[in-house]
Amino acid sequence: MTLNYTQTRLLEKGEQIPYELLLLADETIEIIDSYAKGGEICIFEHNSQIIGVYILYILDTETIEIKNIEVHKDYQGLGIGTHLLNEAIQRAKEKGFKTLVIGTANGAIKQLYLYQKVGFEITGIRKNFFIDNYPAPIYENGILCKHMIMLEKQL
């Protein structure tokens, strides 16, 4: 399958924010909620249809942070999440911030590895983040997720 890569753009007001998604990366639309309303929200379209959407938010005034990313299960393994963490980079970059940041959960290898390959390193471990801020137990490749690996791009 061809996929046109620049297909990529910013959600606009009063569109939809496409939850069904962002819950694919994260449990509850409060939870999304809480940092896409203040986020930039990218999405990236193929056949009209939103395929990948990733969501940037502000920390301070040198760093922003990729709150939630994803690609439709359907589209993954085609170089659509590589290509929206390096446009991520990009717009983080032409917006004059030095350190992008990224967390995983603990379970999430597929992602760990992806992130590493774009020049993200792992920085911290927020201990039990999964287990204090999330009702029920999530897992990921047969992993309890207890806590969030941070990685950090230096741009």
Second form
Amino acid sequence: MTLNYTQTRLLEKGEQIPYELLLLADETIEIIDSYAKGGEICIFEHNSQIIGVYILYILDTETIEIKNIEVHKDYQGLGIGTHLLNEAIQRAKEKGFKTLVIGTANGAIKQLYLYQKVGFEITGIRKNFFIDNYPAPIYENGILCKHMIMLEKQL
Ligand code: ACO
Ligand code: ACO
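What would the structure be for the form predicted together with acetyl coenzyme *A (ACO), given that what you showed me was the form predicted on its own?
Following is the full complex, with the preceding chain placed first.
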């Protein structure tokens, strides 16, 4: 698939939030709504279908976080995730932020690989984040997700 930047745009006010896609990352609708309230939802469209999404959420005047990033199951592994991350980096830089933050579970091996490949560095661990904030245990790659691994990219 040929990717281009015109396939990504901000979700407009009044448009339906693509919950089904956002829920791929084991979030809840309540958590997604709280991110959407203080953030920008960017969608990636192909043949009029939303197949990629990320949410940028301002933490302070210098720091912004990718709270969610998801690609539709049928389109994973084609480079769209990499494309969206690079685009989020560019968008955050253009907005004048100094640091872009992203966090993922200790069991999310593919995500940890992908985020470091596009230039994020591991900066910390939020111990027991998933134990404390989610009602049921989450497993990825057969590993119990207990901690949130935090990564940052200087812009
Ligand atoms: N196992 C291991 N590596 C894989 C797999 C796999 N099953 N599939 C793809 N990869 C590799 C690719 O080979 C690629 O590496 P390469 O460029 O060196 O070849 C790399 O992972 C990235 O692949 P992309 O195609 O660019 O990424 P994709 O479009 O699949 O999007 C994403 C990645 C967003 C993580 C997607 O898989 C997804 O939506 N997953 C479910 C939801 C999720 O976990 N989201 C992130 C949660 S954390 C957060 O939101 C902040
Ligand atoms: N890529 C991804 N996963 C792989 C690969 C590979 N190339 N090769 C094996 N695996 C997986 C296996 O599928 C297996 O998973 P599974 O049980 O879910 O199927 C798992 O890794 C472990 O495989 P083993 O065969 O038990 O491990 P192995 O005999 O390959 O030993 C080791 C692992 C010690 C890391 C070996 O690969 C090695 O010597 N690597 C080079 C030296 C090194 O990096 N050592 C560790 C440095 S850190 C330290 O020493 C503290």
